[in-house]
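This document starts with one chain, in the form predicted alone, laid out as structure tokens.
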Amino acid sequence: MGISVCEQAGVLPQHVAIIMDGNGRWAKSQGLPRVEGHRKGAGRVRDIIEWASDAGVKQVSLYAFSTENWKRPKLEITALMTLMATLLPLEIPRMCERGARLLTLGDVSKLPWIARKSLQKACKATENNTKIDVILCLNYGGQQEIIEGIKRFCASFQDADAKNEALEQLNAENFRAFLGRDDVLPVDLLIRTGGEQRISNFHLWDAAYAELFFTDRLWPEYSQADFQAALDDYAGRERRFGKTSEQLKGETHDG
């Protein structure tokens, strides 16, 4: 396999956020009920640990399960939570072995119990691991994540002086302190499959000034080609935060 353009380019995303869309469509494509597609889904979450780790990549979030999700009929969410209790103490030994660490987004208390035990678990067995954090987003809601920031802050003064002197002062690097992502780095750049166009709620914070990439490839069939192309395009960008083409160049030139 030769050089990619993010190897060439040494331009590489340290936090990669994932909507992996198209399972329901896929298993629906082969005549199979929405489980297997969820089933089949489980093995690329897999596949992309250890892609992203290969890579470099620093952290990876995968968007599992949505607070807008609970809408789903409930045998469909009940086969979802009974997969990932199942499986996820499957793939510690594995987790080890590639030095990735399981960490959380989302109100995970509301999940069913059989679910929460094999979080915690996960969680616990992988919390030593260094080379990449695994960031599952379970009953995450990028709006609900601001709001809960919201009643933090309000909820942490005494007195209303005290209040009003912290809203003063309140800006986006201070009040990130309350959004409970002190482990997250800023999203750098966020993937979605299955051909949907949209963010759905999703790092509503964090990805302020993520580059975006849109595939039409259905989750279950998502492949390290896909990936290394995402990696790829974002590499050939140029991230300017506010700033003109100019002054990047000054900058590092200057540097």
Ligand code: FPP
Contents of the next structure:
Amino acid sequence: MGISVCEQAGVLPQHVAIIMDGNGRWAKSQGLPRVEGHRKGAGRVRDIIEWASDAGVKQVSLYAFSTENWKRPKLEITALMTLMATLLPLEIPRMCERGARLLTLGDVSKLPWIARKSLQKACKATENNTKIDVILCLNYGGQQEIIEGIKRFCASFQDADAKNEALEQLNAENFRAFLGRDDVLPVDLLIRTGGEQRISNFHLWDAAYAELFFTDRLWPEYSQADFQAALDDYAGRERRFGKTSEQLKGETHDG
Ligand code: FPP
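Following the display of the form predicted alone, present the structure of the form predicted in complex with the ligand.
Next comes the full complex, and the chain you just saw is listed first.
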């Protein structure tokens, strides 16, 4: 595939977040157990790292397991965790070749030991890579992340006066420091596969001004052309961040 329209236009998203939905439905459509959908979906995780890196995207975050996914059948949870634990170490050489650094978001301390161990190994082995960050969101929930941020904020004061003063000065910029997302850029483009049109507790804080892109394609069948279509669509969006179109074009200067 040649150079993308977005790259030429200089309007490439820096952080692309993906809700990889549709694994179960794909498996069902093939007469396979759900876990086969996740296995096939894991192959697309490998691909998306390559496609995003080739396109020049700096960060790609993947919603691999949400705080709500614990409600799934125990067998499916175990299969997903085992899949990750098995596949991640195998991906390390390819990630290093690609200059991909693995990061995680979410409370990974609650994951089974084999998954934690495998994640630790892959994060350590890729920590010096600089071309693209792959952020695996595991046991992640946007609401929970904000609540944890509030707890950290409240715990960071010696006395009530300091707390009151900080509360007076609290704003979206300085609160972000309490979210534990220092390595993560604000989300520019949020893609959801599988036909549903919701963000399901993903990146609530940092998706405040994300462009949303929904596709019916089921994640196991997601292709490079699908990804490029999302990038091209993004390139055509006008990101106003609350301003007017005219302000952005420099036609008016009245704030
Ligand atoms: C949603 O599809 C998908 C998930 C909850 C899991 C996503 C996990 C992977 C793609 C594997 C990750 C592997 C590695 C190595 C990181 P769904 O099961 O809800 O699909 P459905 O809506 O069709 O039932």
